[in-house]
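A lone chain, given as structure tokens: the form predicted alone.
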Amino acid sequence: MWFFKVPEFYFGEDALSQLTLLNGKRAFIVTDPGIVQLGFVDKVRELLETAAFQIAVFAEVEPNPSLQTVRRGAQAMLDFQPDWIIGLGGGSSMDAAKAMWILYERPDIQPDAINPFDELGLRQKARLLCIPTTAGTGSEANYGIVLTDTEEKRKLTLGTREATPDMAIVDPFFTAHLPRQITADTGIDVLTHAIEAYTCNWANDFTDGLCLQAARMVFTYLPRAVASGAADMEAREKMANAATIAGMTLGNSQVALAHALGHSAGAIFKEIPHGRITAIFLPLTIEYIGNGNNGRYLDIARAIGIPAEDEATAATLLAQAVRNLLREIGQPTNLHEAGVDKQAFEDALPLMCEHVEVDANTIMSPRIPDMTEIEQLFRYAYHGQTVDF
């Protein structure tokens, strides 16, 4: 038995509007500095005041959000006692966002011990929203939650049912002009969300569709997104709808390999946004996956128009593909071209290795690798190539 469980979406342009529908009383913002210099926190504040909320804004999310930043933020809603929590931003502020209302409603629980496995019962003081300004996390639409450890330099991959938001609000307004390399690095994360959760352990019927028609669109606006911006507006709407179709298979399904190296890597490497280095590890992953045998990409290359009649072969032109798409968009194709230093890589290499092998995500994985094959991987991503085992 298996489950499938969403928000409720507002999709579309003016779906913002939304918030002025709102029933409640207290709203509290979570978001970061970038997102309240931009303007948005200003829009969102004006929409929810014509409903009659008080508001109160926490803007101190950083990118990977650490537990402590979680913390200072549940302190805040304990002290405002909101009624709507809003997470407004990208998948960074909606992360951290989950993981605060679960400490406003549950103050005994510390951040890290967030599980799919306890109940928590929640929405006993307030309700979450969720409302993307990035084409590319899907964190609206699922209850995966992920945060920094920043004492241990690693990233901890947390979640419960139960802090599904119950509303996302995805209005391409917030996208439409974001730059050309915040497009590239979040847009490219949707394809790894849609590969994973397509050939991942948890992978079932009710995400398969999804994850197919996420792949398809990417392929298909990604690279007008980033050429363009603002000037085609159907490439960004489609964008943001890519990404919450995405996001709705994580948690429903899973993601896998590439995650798990990514995580391990972005918790050393900060500097690299978390997209553009888990898409370095993706067609990796596709290879060495694909050379056990254990793959589902020929669905997947037929489906972004890739001529192939096995899997070996669907493999091998998937992953070229997703290369040639990430040169496309101007994205690195190795972690020496994302400016990873040799020799930083080389002292951070065991302890990258050791996160790999504890990380929830590898054993989603069809093909789980050993203590060497991780290794083996993160070497071959460091240089560049192409995956011979």
Contents of the next structure:
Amino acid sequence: MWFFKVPEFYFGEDALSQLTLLNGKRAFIVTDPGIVQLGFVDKVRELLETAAFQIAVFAEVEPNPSLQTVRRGAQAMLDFQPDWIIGLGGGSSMDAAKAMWILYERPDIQPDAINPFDELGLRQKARLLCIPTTAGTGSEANYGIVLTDTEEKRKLTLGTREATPDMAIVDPFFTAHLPRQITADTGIDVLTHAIEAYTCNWANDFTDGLCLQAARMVFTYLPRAVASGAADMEAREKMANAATIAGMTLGNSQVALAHALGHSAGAIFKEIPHGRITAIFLPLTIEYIGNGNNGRYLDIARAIGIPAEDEATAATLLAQAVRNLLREIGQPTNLHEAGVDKQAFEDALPLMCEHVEVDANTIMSPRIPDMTEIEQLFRYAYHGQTVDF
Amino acid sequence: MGIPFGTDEWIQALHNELNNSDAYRKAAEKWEGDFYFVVDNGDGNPTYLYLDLWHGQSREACFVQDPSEKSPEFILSGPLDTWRKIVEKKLDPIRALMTRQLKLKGNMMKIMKVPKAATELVECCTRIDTEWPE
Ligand SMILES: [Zn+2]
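Okay, that's the form predicted alone, but what's the structure of the form predicted in complex with the partner chain?
Below: every chain and molecule of the assembly, starting with the one above.
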């Protein structure tokens, strides 16, 4: 037995106009200062006012939102008493909105008690709508929540199926003018989500097709979106959709080893964005899993038009195709290129390996590396070598 | 002949497998907690197996006649059929919990900190030559 849980989606040009049809009285927008500056909050406010909404805005979400921020936002919600929560922004704003909403509904619980096993009984006070302004995290499509406990200096990966947004609006308007670098950093994460969700231990019939479609779309449209930006709105729209499609697979399926490696390296080399650092590990994990004969890469290879005959060649060719795509969109293919200092890397290596070993995503991998192999994977990632073990 | 599931002999066998597993020891090195595994046999007489895990080792394992004998930190319960799927590695225990096929009393977050230990514990179960009731 398994489940498949996703929001109701509105997507494509003018999807945002759906806001004027929203039923409710009081909307609470969770976002960050950059989104306010871009005028996106005003745009959303305008449409909601057409629908006679009273509106409050919490625009203090920081990158890697903290528990403290979440508690402040939840308090503001308790004061305002909204019936709709709107997460507007990238993964940080949407994740913060999910967590604030949960604490607004259940002020009696602690954020780190948000888990997929206990029933929380949400939606007594409000519903959740997410509007992504980047094309990458896919947080609008699933129940995952990543927060940072700044006091204890640790990342909390939380979630409950009940935190799946009721609705998500995916409008390419928001990503039209996304800077080139952010387009590449967030867009490549879509591919990592799609490939990992297709090959991990939780892969299932309901998510498989979504993974293949998202992977196909990234190979076709990400180079165009990076190269042409707002001049190629078709590519923008397709990438926005691909991000959400891959986002649907997370929680229903999972991400795996590349994310475990990416999380632990990213926690140390904080200046490298999540999508960029995780994608460096993607081709290595494809080769590693392929070498163990544990992959399902032939389907993916065929979906993106790689002429592979069997699993072994599919893994090799797919890893190569990923590296080529990274180069094409100007992303690093190894940690050295990403600006990681050799000595800093050596110093961090034991801790990074330890974190990978206990990361919940590691055991999602169809081939689980031991400590020696984890260290090797990091070393190979430093120079971008082909995995031969 | 295999070892019948739900017996003192079976949980002892798991105790031995755990204490012989390097992978389990490493994965659970920093973890401690004791369990009741409650098997609902569908006859109103659930089976209680007690397991005390301590820093990568099993300290005690036994069949318990009267559940008031111990007061473990965690109680994991489910129907016999679900246990069978888990022990035979056909069902991931985390997914069993998420779909409420298996129920846990105790601090879930403490368990979620050592996902690898849970996987290795299941590995140990698969190594027992288990006999199932008809
Ligand atoms: Zn990701």
